[in-house]
Amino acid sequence: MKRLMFSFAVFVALASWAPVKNGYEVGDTAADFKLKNVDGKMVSLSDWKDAKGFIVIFDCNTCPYSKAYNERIIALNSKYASNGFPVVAINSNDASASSGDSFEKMIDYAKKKGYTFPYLVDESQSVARAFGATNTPHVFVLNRVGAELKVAYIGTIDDSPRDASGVSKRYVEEAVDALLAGKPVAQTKTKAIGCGIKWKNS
């Protein structure tokens, strides 16, 4: 009996050290969500009935990296939305920690930049946590497989965060191009470079 109790205690101890999964990995099925867009309407991925997938980008108004990538994000939507992979941008920053990321400032920013894609506020930060987003920008390319959206790529947009003229590897474009061609994504994960998401204290 003592040996049995000892074995159980060891099992519990080892289980407590098991890593806790934090967000999606490549190949996981992404759950749908419903968030408020800058136009005041609620948006879900299921709203796009004919989408082949999505370029989900956790972004914000204030991060220098987000600002440097802004035109490239607009270009991604211009290039791929008509091919079935629209951009969906999400701001998960806590506005009390970053006043420049308030919903009102998001509205102004989207209007100033002429966004033609949704810019959603993740006020509870639940979507960022579900995805495992850590930075702005942080990209998750989702591919529709049957009725499910599978994570096909996670990471940065390209290899030149600060300077668009220095890009030599366009990770997101290469991933989406491969999916559109029915081919596997060659590089499925890179490190997201940018400012950390401003999390709520509680």
Contents of the next structure:
Amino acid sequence: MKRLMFSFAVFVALASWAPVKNGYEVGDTAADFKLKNVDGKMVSLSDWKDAKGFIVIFDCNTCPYSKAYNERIIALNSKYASNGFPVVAINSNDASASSGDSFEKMIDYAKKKGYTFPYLVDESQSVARAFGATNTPHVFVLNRVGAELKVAYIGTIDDSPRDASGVSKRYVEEAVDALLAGKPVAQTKTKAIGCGIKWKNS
Amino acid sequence: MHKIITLTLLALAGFLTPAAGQDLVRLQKLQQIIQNEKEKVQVINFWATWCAPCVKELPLLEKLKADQPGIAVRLISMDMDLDPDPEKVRRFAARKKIQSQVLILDERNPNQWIDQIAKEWSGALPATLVINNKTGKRKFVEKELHEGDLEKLIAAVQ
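Moving from the form predicted on its own to the form predicted together with its partner chain:
Time for the whole complex; same chain goes first.
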């Protein structure tokens, strides 16, 4: 009994010491997921057998920042999908809080914009929570190392949301270029103003 | 000719809105305002006119401003990050008859200044910082405020 009590005490101590994790940090291994695409098919990262990595973007239909970055996200996929880093866009907004982000509206939006990449609905918001996504667009560059996908960059696309012509730092492109060249990513984390993800019951 | 028209327009704009511009602040000025408030607890709300949850929580901040004169409520607009026209914010504040102090942050690269406001802030809006310079305590939340949230935050910095 004493021993059991001791084990329990140790367990409690360890449990309270364990740091609270709010999503991934750079260097963490990203878990795969299975989400529904706007074409109705289920998509997982493991579907891409030859991918060197991914540009995972938490995005939506309604945020003005998402709108401002729309063309730039399409351009990222055009530039990097063929090099092994496809864009995978995920919409985690609660559609009951943001009606413009319903699955039907996502289908319309992807069609209208001519998305060349998957646009997945994260209805349970579990993928956004696992990644620690907070806003839209929020980018996670994943790099395949052996069988694992390591988080190599977290943050914003570039330093000029207002206009694409005013960009002086292309954070995502620099990260992917470095990975393709087998070099370390210079700037692994950035912040940006953006729309918070519309969480359920918050 | 072009130059003359531009100059005339500029002069007219200056004449019509003599106080315009005082609500435009760079980061350093904003930090000074926050630091120089020695008496009141400050509720500093980061918002934008395009941000639906921000607009939704504005009445809570306005009610606080009306009910508790001992609290300094400052609404910091992030609109300039996306749209360089501050008039949009001024028109919005006038239309909504906002009584709290509205400041428009005039900065370009958020990656350089977000950490200086709150290290724990990802940059998502809305966000609210509650500071008491007398106790040195501060609370930061990065989510939409609901009834009673502000009172709890204020109690936590006493």
